[in-house]
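Only one chain is included here, represented as structure tokens and corresponding to the form predicted alone.
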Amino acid sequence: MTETAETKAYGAYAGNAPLTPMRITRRTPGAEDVQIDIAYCGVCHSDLHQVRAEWAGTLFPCVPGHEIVGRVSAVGARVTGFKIGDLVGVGCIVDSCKHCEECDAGLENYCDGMVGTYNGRTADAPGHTLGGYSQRIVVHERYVLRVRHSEERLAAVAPLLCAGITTYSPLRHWKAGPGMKVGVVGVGGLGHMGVKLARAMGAQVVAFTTSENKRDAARALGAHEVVVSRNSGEMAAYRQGLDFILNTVAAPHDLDAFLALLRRDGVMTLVGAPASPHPSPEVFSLLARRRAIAGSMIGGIPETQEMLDFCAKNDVVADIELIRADEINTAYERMLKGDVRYRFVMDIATLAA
């Protein structure tokens, strides 16, 4: 029988019901586990969408949050890749079936026995992961990840975990680098990032917002060029202009305005999941230009590793607001209203309190 050990989270029993502190369990660590003490845990959308029950599946107790930074505070007989005081994360996977193609190729994002950091099936009580809004976590070596930033930029290191891996992923797999024109779609959680990202891969950025008042935003973020998509002049500028588009909005709206701005052989990669479809894009508009829609979901662990590294060595963090865990439940509802520049960290430190 796995022995557990108790700790302090933040979490709902109910979609209809506000996150209020909880004791969970822990196992204690295995020859392979690492235990981290959490210092910051940022707050993704996908939280709020899981914990509310808005996505189909969510178990409860549900207690959220996969974007973890933390230091070591014991490890197993047979880690290896670490040692008690190193400063690491943990992302959105604690687990996959590690003998797939999509595993033997990094890839465990894409497996189809991946286990998410919460909300995912485990042996561990009560029979689901349990996430970051909480003191500590243990989880098997193969998943953690080192972080080389400074103690001081921990907290805005956090979202990266997320936020981060999901526009890097795509970024680096469509090869956006010096000499590319990279369109990002939003600016907000996901699009600060794109931006940030795309600027240190040496592409030039064009960020593409609906709202006039993130026009100076936006270039304080990186982008070189700022396009308010509601302005049909500014839009028609860039036509068959760019040769890879981010798109991270996460709500439906018309794909067809931006495929008009790719070049032939251009991509635009989707990375919002919208609640609902969006419309579908004119055929045309792909086969006139041998343009492609593509998806993105996150990344595996290699990748990550590589993201954070980058990251570290060309200064790259998330613009966060710092929050005490028990202002979760306002955080999200500010979230819904776009109210925060760009992300909500948790600090917790404060479930002590």
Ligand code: NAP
Contents of the next structure:
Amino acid sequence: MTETAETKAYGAYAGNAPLTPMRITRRTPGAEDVQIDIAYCGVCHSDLHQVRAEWAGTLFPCVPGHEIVGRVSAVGARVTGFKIGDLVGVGCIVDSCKHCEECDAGLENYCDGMVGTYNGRTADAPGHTLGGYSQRIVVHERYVLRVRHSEERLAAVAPLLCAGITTYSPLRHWKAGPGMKVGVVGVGGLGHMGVKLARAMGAQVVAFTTSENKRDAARALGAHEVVVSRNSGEMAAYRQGLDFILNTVAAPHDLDAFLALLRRDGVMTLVGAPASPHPSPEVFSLLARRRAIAGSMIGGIPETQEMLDFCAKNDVVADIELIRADEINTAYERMLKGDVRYRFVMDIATLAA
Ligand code: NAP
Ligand code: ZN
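Right, the form predicted alone is done; let's see the coordinates for the form predicted together with the named molecule.
Following is the full complex, with the preceding chain placed first.
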């Protein structure tokens, strides 16, 4: 039997139960494992979808959290890339098959055997992975990322591990850059990173929000133009005006309203993962100008490192609101109302209290 260490965590025992303090166990690091003392963990809308069982297949107890940053506190005998004291991150992936076509390409996010940081199958107790709302985690070194930002910015780096890579990867894949007009739909945790990253890549950025009160804030994040999408007059001014749209909205909505804003051969990539389907598209929205709808899921480990290095070089971090662990249930309610600027991050030191 693998030795284990007890760790304080915050999680839920059922989909309709609030998150509460709990004790979990972590395995003793194996030869290729890195043990991390977690300092901060970002709060992703996926955490809420999963822990409230809005998505099928939630395993309980559920400890969410896949925007993890902290310091290495132990390494296995064969670990070569990390040493005790290093500043590191862990995102949405803690294991994969390591030998399929996707893993060989560094696209572990598309491996059939990918194991999520929470709710994934594992040999460790209790049989499924438990995430970053906890004091410590043990992860194979392949899935550990190096953080090159200064330590003062560590809390604001945490959201890069999911919100950052989930927006960076499609922006790179569809070649956001100078001369390209990019729309970012939804100015939440993912969307605000999408705006910052598209701007840092040199694109002309148009942010679309349902919230009138985010108009100025979205510009401050780096958007060149801001559209309140509930206002049909404002939307009409952008018809066939965009090359690419990154849609981050967490709820079902009318996709046709945004498809109409794409030029010929334009692509709208969905990264939002609502619990129920969108009511559209109307096929003629796609036929009319050879438009396409695509999807994208987080990013592979090499690209996540590339994103972290890009952000360190370009001084990009998330805009965050730091919370205590016992504020997590209120934070979820506020996230549902769009009342967060723009990512909650849990201070893991407050778990010890
Ligand atoms: P979030 O912080 O809650 O942001 C979502 C934003 O969508 C809101 O702030 C809001 O922005 C907009 N929105 C408009 N109408 C909405 C509605 N009826 N309900 C909720 N939001 C609405 O969430 P997030 O953490 O950015 O995550 C967004 C989605 O991406 C979630 O579904 C999450 O599960 C998914 N996700 C996917 C991946 C992936 O790999 N593809 C990775 C991480 C997360 P405005 O106020 O500006 O309108
Ligand atoms: Zn996430």
